[in-house]
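Below, in structure tokens: the form predicted alone, a single chain.
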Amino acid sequence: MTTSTLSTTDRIEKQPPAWTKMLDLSDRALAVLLLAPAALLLSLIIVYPVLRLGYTSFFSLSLTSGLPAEFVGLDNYRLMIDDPVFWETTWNTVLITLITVPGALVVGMALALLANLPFRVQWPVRLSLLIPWALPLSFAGLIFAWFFHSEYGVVNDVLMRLGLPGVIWFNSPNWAMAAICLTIIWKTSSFMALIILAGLQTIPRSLYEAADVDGAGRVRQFVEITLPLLKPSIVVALIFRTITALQTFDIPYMMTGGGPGTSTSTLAMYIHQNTISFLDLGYGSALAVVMFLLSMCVTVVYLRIIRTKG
């Protein structure tokens, strides 16, 4: 009797305390617990501002009028439909995206292939890719505004030395847009090149050696080996580049200020004009919501492409 009582008592004493059972979490519960701080931080710096932006877009809120905020529903979006400047700036943004994203991809691919060649000393070539990427956007806009200056710019000087007439770049909407697109391609192609170069580093050299044995030329190796294996890197680069292209602000703002007229203004510049210059927070928020939706639509399309190919 005594022995049975002691053994039962020992088993009770050997059981872990009840509070330690709370620490015995399942994998799912542990994952939720570890991700909760990051989710909370993202909610504070991303989700809340976006929701607040959407909320403000339903109000008439102009700081210059001195009137309190008034709920107007979809009036800001109706005003947007009848606003010719909105459509012009949106078209300019789409045009810049359609020109600069493929241009940066082609130039970035060429730079990445060049940097991946078996040079004896590779670091100067790869360092040259970092310089345009590390240069601030506004600084790049100022530099190229000087390059394309009609009187003392480098571009016109080269044209005249070649016997070609100089161009007044920033007085013509077409020439001004061309100068902006060339600048953006130069600035962003290094970013594309760095991502593609990282993808090139993951392709085994044995595949190219086997292709050489089979008699495949360089072009065929590029089409059948390099491009298929680079598709994930290219898609990632395109996602980031397209989203930043839709948000283009710094380079056109520093080069032309949106001129002549509004022919080179982008949607981001129009948002800045309404919110910062005109202090119309309601209409500016509605414009920002439209730009956010454009960026989300592009991201969804790219993600669907990735999922389909996967």
The other form holds:
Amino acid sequence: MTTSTLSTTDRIEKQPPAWTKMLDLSDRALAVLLLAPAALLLSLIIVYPVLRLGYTSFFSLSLTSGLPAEFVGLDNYRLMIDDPVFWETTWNTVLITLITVPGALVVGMALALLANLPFRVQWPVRLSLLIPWALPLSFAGLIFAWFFHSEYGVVNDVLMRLGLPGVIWFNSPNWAMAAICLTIIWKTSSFMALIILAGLQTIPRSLYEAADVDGAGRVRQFVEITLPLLKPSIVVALIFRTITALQTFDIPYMMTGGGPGTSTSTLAMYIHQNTISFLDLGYGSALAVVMFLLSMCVTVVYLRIIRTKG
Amino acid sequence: MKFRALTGAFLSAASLGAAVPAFADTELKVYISSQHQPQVWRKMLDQYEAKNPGIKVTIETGGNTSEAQAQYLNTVMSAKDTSLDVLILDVIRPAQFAAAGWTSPFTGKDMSGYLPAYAEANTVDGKIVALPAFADSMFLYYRKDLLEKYGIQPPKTWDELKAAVKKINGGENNPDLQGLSFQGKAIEGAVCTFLLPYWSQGKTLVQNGKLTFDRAAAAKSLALWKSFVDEGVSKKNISEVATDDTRKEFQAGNVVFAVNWSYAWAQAQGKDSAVAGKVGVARLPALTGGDASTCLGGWEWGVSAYSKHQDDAKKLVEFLSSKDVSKFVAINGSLMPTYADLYKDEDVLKSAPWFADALQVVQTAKPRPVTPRYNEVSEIVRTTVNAVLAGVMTPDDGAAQIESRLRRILR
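Could you output the structure for the form predicted in complex with its partner chain, given that the previous block was the form predicted alone?
Now the complete complex, all chains and molecules, led by this one.
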């Protein structure tokens, strides 16, 4: 870009505008100057809140106590270690991530391959792919809460028509977790599918034609051509999906409210509960710091994977 | 010159005159929950507007459960939002609102006209945090027709209730007829579910801010509710049932006994009810050998500390908690009066005859623990009740969990 504009305007290159001379900027300084607005904005809306969160996590700050904030060092973190609900919600979050991320990847991949078939009319397929993605999370949660309702739900209706016993889904931790994971997979696999579909369309058809000539079967073509060329798209989709999975809130919140007991509550729900319901901003911040670190770890791992592949 | 001065004065007077009505229109926003029949309150607000020209009152509804409401108000109030002037508060909230400084106190207000329980509930550290909107407590609703058919008296103990259900179920042979509906979902109502048999054993949960937990009594309470599920008196998915589900099930004629607040009466006797005319209301049963006990409910009107119309908002709250309004909402919404003599009022008794016996119940109803950290206490109790009813943990483990988690916040 730069070189092309310069080559067409040679005269300017010889005589830069007076003001640049006045500032006498090196390339490095210019880069800093140009990046500054974006950096400032980012630090205002990301870096400052994160630092502030870490700062608050060292204070006892509860709006219901009527007391001013007091520095307590690592007390909030110590409290967390003895807090069984913290461990339970963290485990639930990890479990949801471990189930729904691969689940959404498999389903999303299948959907993408399906949508990539040469349909005569493509828009109904693409549209039906988009709908679950476009639906707000809490809507999806509410809709599926009714699907899985033990008395009025369509899922039990279908089960009973098939001669199977109905299940009181939200009465048992395992069934409730299963219902939540199914809903999350339904909701998120279309996002996976969209990214993978975009990746699929960049693979040249000629590769498959060549493989056909060489006598490679469909499965072989998928393993040898499709998968390797899709890897970058898959990794990107996985990063986004894993991070949102670690932040799972809306769907369990609407479907079970964390129940029965606290057996399907997630870390994000526990943070929300401590800050919004209990107004315990100190402890809530400490919990949020843990979630932030968890997300960072995952991101670092994925970035490593990309870098080694790249 | 003179002429000019005069016209000038005239013109400015005219323009001022035109501006005055626009200036004086004070708009007050009242936050009310959708579960508290805003349409009934609206009629009273219309009356208030008619009597007080220049005041306009709008209603903002939100949150159909006490927790949803608390979450909303927590967000609005911690942001020091000025948009709400008057707030309806659950009887369990004044301590928290006082600690956070979110309502303006009613200094010098004489509370002696109200039922003592509400004068007390609204006074925190000598300050009057809010004024009573309506009273409430939990009752046992029952199917008068079915009890008469089988010659059963309203049960005095939970064991009698079980026996009554078994007798009726044996005779009716209707698989859709549930014996007892109560609140097993992890909502505020489940805190009362836990406390009813706990209190019945003469135990308290919190006294003077100190935890006075009795693990054996708690285990017994949880075991009682679980036994209703295990013995088929209540349905298996009782852990999904919230307060209004109980109301709907009873109203549809699918329940013999139901634990609910006073509001269910108006709808159970309403046009859409399958059980209109067949409803009885009694005091809640006791544990065998224990005392009958019930949970004190009710809601209060507070003035937001961030309201820009403090005086107008306070005047409105004085009106909303007056005897006339209390009588109107008692007749039209079966919301229990906060004044003792209204329980003998002819007009009130005509629309809800059982209010005649209800005064005694409200007067002996117990308040839930009074602490600024009530939201946490509530969450611990209600999720444990829910887990026990779903069979995730045993009543003994549940009692142990409540104790250990409560110890973390109330030492």
